[in-house]
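First comes one chain, alone, set out as structure tokens in the form predicted in complex with the partner chain.
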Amino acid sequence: MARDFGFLILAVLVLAATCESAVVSPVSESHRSAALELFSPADGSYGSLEETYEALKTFKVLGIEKKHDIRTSSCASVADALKSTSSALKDFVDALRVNSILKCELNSEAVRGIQSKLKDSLNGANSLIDFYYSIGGLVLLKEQISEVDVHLGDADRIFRSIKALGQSDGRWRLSSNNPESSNNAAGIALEALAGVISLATPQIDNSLITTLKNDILKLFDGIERYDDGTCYFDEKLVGARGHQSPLSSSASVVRGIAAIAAATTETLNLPGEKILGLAKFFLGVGVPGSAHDLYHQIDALSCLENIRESTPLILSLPATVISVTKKDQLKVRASTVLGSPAPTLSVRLMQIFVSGSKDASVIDQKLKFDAASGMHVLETLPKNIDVGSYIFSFEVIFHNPEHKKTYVSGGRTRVLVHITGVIKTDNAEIVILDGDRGSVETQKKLKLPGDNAVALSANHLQKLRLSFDLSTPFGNVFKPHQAFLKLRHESGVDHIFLVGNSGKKFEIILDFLGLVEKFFYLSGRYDIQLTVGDADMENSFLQPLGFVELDLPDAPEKATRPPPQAVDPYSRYGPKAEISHIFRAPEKRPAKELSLAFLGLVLVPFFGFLAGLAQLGPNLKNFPKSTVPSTFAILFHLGIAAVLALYALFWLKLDLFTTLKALGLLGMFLMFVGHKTLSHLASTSSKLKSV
């Protein structure tokens, strides 16, 4: 029950974060401690040098102590990338901007050598990319070594041909055979030209600079938007350099932003809207998983928290469930994106909704600011508000109107609040009335929630009724979300019942005349089990209240059966019923000794055959004498006797194959024995009979 309840707050959650009330919270402890686990350095080291930096960086914008000591191997791998001859431009940007960080010693020759390949390449670049990481590296080289001179005389032509490589719909291309627009590109375009503002001297021209301020706002033109406010870049096409999820391209984009904000005086006329969307996209990622998404995340919400002229206000509520039982009170927190507090400002309660209903009441209720956790606190509820789901619209204040200009808070913001509490139960009794006259034959009060055991007995002409009351913790109607009945009869089919109300009181009226042909006849004995729930309810429960014995009359011909009752999937493994086999009756045997008996009355013709033979007298005279026939003759009869012994075996015992094979032999042996005796004796009965 605890389960479903739960169930119920995230299924709700999960609704009330796709409509327009999501609350988003800023950076707090988990992004630092993932920040720690996801930059965990490998062998002294975080991997290349883009690594390196991004891992750095975040630390930084978070504000966590270098727990690892790998400064002594990266600033020897900055040296190594500064010196070698062999290094891309990309490797050279990297080394700087981690050396930005860890400040190492870096050697002035090797200096002058990248500035003076820096300058070459800015010089010979074409695509968007060579301008970036020139530009990017004369500008890294500026900040960390004064000394050295990297002013840009042709800063107007460089400028134009950045801007060459611009689209009317605010996106920039790669390079110009390349037709491929991105937001990615647009904000790699908008640093570069950012960089170039800083380092021209003489300044830029301002008409150019005003083209630019048009750019930025066509790129805003192209963000895309959720329901709720929250705004971002994405990519419509996937371009040659794979997918650019919406993070790092809308990372790209802000950081370009932020840094043609800084580099310029003028004011860029952001749209605070979008701003503010752009900070709850990236806080609403919540706590990305890889370490490159953790970087963009963090390193695009410093630069928003940076933007010198619509720093966007983040207000945030560490609980939306508020127990009117337990007298919690609501509270508000209004920081930056990264945590910060905010300038001094009030956040007052505007508006009410009723969640699921156009139901508003206008409050304007100021929250009163807890200086010691920095929390402004709705410390009464208003009055008209009971235990339900409310959508809470904020607004911010500031006791300083100047930061109006420069703070980005969003006008009215809309949070899903949830008022819960514990409902009373009275008056709870169960009944059984005379179906005719209605007067009460069996009454019972009920515990609710509490351990119920009623015993009832009904027969189809009575009806029973179960009445009990709700109210919430302030004395008003509730109306839960489920209020059941449910009825289950001893062999497992079960029918519910919505439990209806007027007002506080609840009341359902069975009455089983009408209901017999639904039960499907069955009588005996029928479990009572009511639930009454709600999201906001905290003391939902789900009881047995006992069993009614219903007797009804007996089912007609043609009555619906109950529905086949599931069958308990484990018995499916279990053990299956014997089967008890039926043999066919063997056949009567005869008796032993009649078999017996027979066996020698067949044996006796033999015998008499033997008898008569001996009568008759036959002779032995015309078997041969000499050696050679005779044995032939001896041979041929005990071939015969062979195959009758061959019989005999094979009816013991051997199979026809086996018979065959060694017949085939005998009877190839007899045949030429035979052949001899015969043809033998018949020459001698002719040569008789000739003489």
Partner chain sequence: MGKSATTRDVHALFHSLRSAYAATANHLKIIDLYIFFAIATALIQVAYMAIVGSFPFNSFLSGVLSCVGTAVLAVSLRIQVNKDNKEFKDLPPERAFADFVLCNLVLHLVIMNFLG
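To test you: the structure above is the form predicted in complex with the partner chain. What is the structure of the form predicted alone?
Left out here are the partners and the other molecules; the chain alone remains.
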């Protein structure tokens, strides 16, 4: 998930780099709603102490009163982790982090045991991760329990051991055996070094801190930067800790710098433009879709807000679309990244650029501060501003010069603003002109936008002219992005024409004599449709105007045929045309009496057979008398009777296939029992002959 989110962030940054300016807003209610949704415990607890800390820290920074009752279960997990002899250093640190927020009641013996384990681990540490968790655990113990002695007497040695893993470009390695360095490791190292500085007794050698400050500046030399001022730390290494997205890497570095700034009293001389660029990066992400990414974003913004002498200020606009028709006012809000009010200052509108042009108007106009809303308001737009897209350049002026040393405003801030309005349409008409003299044959006035239903007729020797005027609410010329005239033939063939302009007047003349080939010589009705639209035009419209009945000459033999019309793919699933079947008239049949007479003649031989059988009597001399042969003989005769019954059923109701299947089964049965019966008769006959 982190990997995918990292690629998403890169895509957003590439898009931002192509824009003229980027607008960011401080943390809002959207972040709070997302936090409550993403950090939702299951069965009253989170999956791990790390997840618990991320949720609690995010809630704390956002000022969310905990909606979930997790104190009991979380404190129990903290106590178990601290008591366990098998807990790793990370488990101890996560438990202490959770406890720093929940303030659980800790067992003093367990705390002393942790202190001993952390110091032993620190003495034997040989990787950056070991230093990070050992020192981080001791710092947390110092903050939570005053009775515990966690001071470091050999702080210089530990400091140099961590510093030995650093590189010339400001990045760090995770261990001496790993030659690859990363920005994420640099953030971890800075946090560990800040812990060493806070735990040192006596204080760290000042030359070591000076070297560390230079390393931080080198780290900023390798930061990624885009034209809109957005900055972030990219990660090119995929190592033991997995791929680190730009969000997590940048957050790690920011946490480390904030920790160094809090641990030392010296000025770090951080580059203000790049600190502000990092703030734009974290805010430009929007609202992340995963709990882990949301934690990184909010925690990093909290660290940026608390960095001494480099607190970024954000200028944001509640609305970047201003309607002159509705007399909207341009409002600017100055705040910190978490939305806290800015110190006393003024916001001035310095320049206005036409979007897509380098030409600028020098304004230098102060915005009025509204104490009730906390907004700086531009009450009236400059006189040279009309409907369109502009880039407004703002500058922050601090009332107290000392605030320049504490806050970073980044000089001038450029914001893309859309000035919209209702465009006035006048003198709209559609005319049929005589082709030779240019005289008006038919003239119709139009209401744009509005309902129109003109009915026109023309031949190939005439012309159609459509004209109208467009002007802004200030009476100036307005040229929309789209102005099209479409004629659609009744067969579905479309013809689209661009409407040109000269000043306020928009006009198009269609000479049907020159368009007969384009129209494929298709006479008939053409529906007329006009489209006028623009992003800054509040009353853009697409509406039918009516129709024109064209009488065009017949197409020559080699004329281009109109293209086949696209078939709606959904039409195949619609109702099909009804199929009407015409049955053949039945053949003429004989009279019913004749059919019955014929049936009687067919049955005469059968009844004669029955009469002769009754007169002569059945011949049963050769019928088997023993049990088994007689059984087969009886079954053979019953099988023949069954075949006759099957023929009767076929005549009455069965179909051919059902009859054949049943006849096949009966045939196999008759072959078996008939073979047995005939074998017995043949055996009996041979015995009699031998006697």
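This is a predicted model, so every value here is computed, not measured. Positions refer to the first chain, counted from 1. Throughout, rigid core stands for the largest set of C-alpha atoms superposing within 1.5 Å between the two forms.
Remark: with the core as the superposition reference, the CA shift of residue 84 between these two forms reaches 2 Å or more.
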